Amino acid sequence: MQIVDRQFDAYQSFVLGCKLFWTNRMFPELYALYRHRAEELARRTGRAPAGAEDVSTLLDGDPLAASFGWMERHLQRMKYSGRWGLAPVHARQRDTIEAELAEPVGDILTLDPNFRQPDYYTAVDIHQHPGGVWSDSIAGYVYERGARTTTPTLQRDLDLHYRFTNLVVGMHKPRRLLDMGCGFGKSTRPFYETVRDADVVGIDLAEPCLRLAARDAVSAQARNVRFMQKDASKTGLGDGQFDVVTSTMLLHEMPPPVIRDLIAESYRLLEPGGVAVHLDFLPPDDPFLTYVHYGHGRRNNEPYMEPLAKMDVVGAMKASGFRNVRAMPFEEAPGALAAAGQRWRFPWTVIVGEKPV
């Protein structure tokens, strides 16, 4: 559904313009300030900052650092909850949205009327999305509109979801693929469009997102995809049903014990020779970038982002039985890795493991 409202569009464009200023101007200036102070520290003490806490100490009280954090926190709040924010504007369109969601989608969608959301998932409004993406029938639409500026859909060769799909298919062309934490289907669609002879299943906790994912798949006339309401850490699906298991931006929204359960579950669900490929965020060995990443998690209501960064995900994959496990940087857009440090970006990382034959 496309909301046609000039005030809404102007408001969201203003918020996005401020975020681009934060991304392209404030971030490199703060990075330059950090490097200057780190050099001064090295001259005085002979040591360099060793981690995010050292960076925080160096920048504590600086107006640029304070305004950098303030802008990120409050621009996200404005995006979702301001007068023309995503949540209130979509709420005014509730009848239209719910009518769209009531349209039949056939057997493409399976919901569980007795499904209980995990406590860690309901404890915080992730992304500052009021009530989270699970608690309101229109939340999938709010989330989809918000994601357009977080991971914008561009041409297929530029869109990160299609780039990730191409990477996965290049490793192991799927016949039966499971997309864990599929949300409203943005990560699933490139798979069911790219590999049309594969059976694709998307699972998620949030019914509102799954309803939108199914509706969009029907609109796309997809015949090789199904969506199911399942917990990725304990799906209840049968052993060895898939030859590829993926997730996109899912691990950082779970506490480490649940991540370990998900890894073990993905191993169980794979047939011998299958692969698991997870796209998520692991900051590089740079104290400043780690400091910014941890701050983003706090400011954006993502409490498990820092624990994931501190977790040995590769070790957890190996402990579950995966072999040839590796983590490697992912270039979400052409030239993004080469430009690292010149503008803010997520530390996109692909974690891959193979189930032995």
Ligand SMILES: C[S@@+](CC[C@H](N)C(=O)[O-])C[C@H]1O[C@@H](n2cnc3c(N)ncnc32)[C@H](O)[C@@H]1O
Contents of the next structure:
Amino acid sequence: MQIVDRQFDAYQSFVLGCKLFWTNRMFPELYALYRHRAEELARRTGRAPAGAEDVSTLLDGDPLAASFGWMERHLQRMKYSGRWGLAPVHARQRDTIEAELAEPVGDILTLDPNFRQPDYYTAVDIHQHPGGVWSDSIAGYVYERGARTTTPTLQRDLDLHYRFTNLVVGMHKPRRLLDMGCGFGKSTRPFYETVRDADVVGIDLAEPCLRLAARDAVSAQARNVRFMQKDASKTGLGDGQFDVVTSTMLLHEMPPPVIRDLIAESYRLLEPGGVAVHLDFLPPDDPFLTYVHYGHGRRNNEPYMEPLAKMDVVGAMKASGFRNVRAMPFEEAPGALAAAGQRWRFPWTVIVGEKPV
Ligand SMILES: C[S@@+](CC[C@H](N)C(=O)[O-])C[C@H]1O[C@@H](n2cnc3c(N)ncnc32)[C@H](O)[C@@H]1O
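Now that the form predicted alone has been shown, please provide the structure of the form predicted together with the named molecule.
Then the entire complex follows, led off by the chain already shown.
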């Protein structure tokens, strides 16, 4: 369903325009201010900022730093809430959305009527999405529309999900792939479209997202995908069923103990020789970028972002039995790594591990 409303479009374009100003103009200015203050500190004390807390000490109270934080927090609120925010606008289309979701999708979708959401998940309105992505039937549509301006798809081969798919397929062409935390299917679709002879399974906690993912797969006439309502840290699926397990933007939405369970679960689900590939956010060794990343987690209602960055996820994979474990920067768009620091970007990182034969 496409919402056609000029006032809604105008409002959302305004919010996006402000976000691009924040990304392309405010971020480099704040970075320059930080470098200036860090140089002053070095001249005075011979010391360089060692971490995000030191950067806070240098910048907090500065009007640029304050408005940088304010803009990020409140632009995200404006995107979702208020008269032309994504949540109320979609709520006004509830009947149409629910009618679309009621159309049969066959056996592509398995929901669990007794499913109990984990407490860590229901405790927070993730991304400032009112009610999160799970509690309202329209939530998948709200999330899908919101994601278009979080990671906008300019051209198919430029989209980060297709770039990630190409990377995974280049490492290990899947025969049976599990996409953990598939959301409304944006990370699953490139796999079932690109590797038509692979069986692809997407799992997520959120029924409204899974319903939209299944609907899209039916529209795309996909024959090689299924979606299931499952907790990725304890799926109940059989041992060794997959040769590739992936996740995209899932780990930073879970507390570290659940991440460790997910890693152990992915090891169990893989056949010997299989690979786990996770795309997520780990800030580089740069105090300013770490400070901005932790601030993003707080301002965007993503409380597990900082704990993921602080945990040793590579070590956790090794401890679960994975071999040849590595974490490497991921270039989400052509030239993005070369331009890092000139504009804000997520610290995209790919984490890979192999299950020994
Ligand atoms: C940021 S979204 C990413 C969705 C999708 N992978 C994408 O790239 O568009 C994270 C997803 O993880 C799901 N999720 C969070 N905890 C989960 C868990 N324990 N098991 C399965 N899915 C989970 C959320 O419901 C949400 O749909």
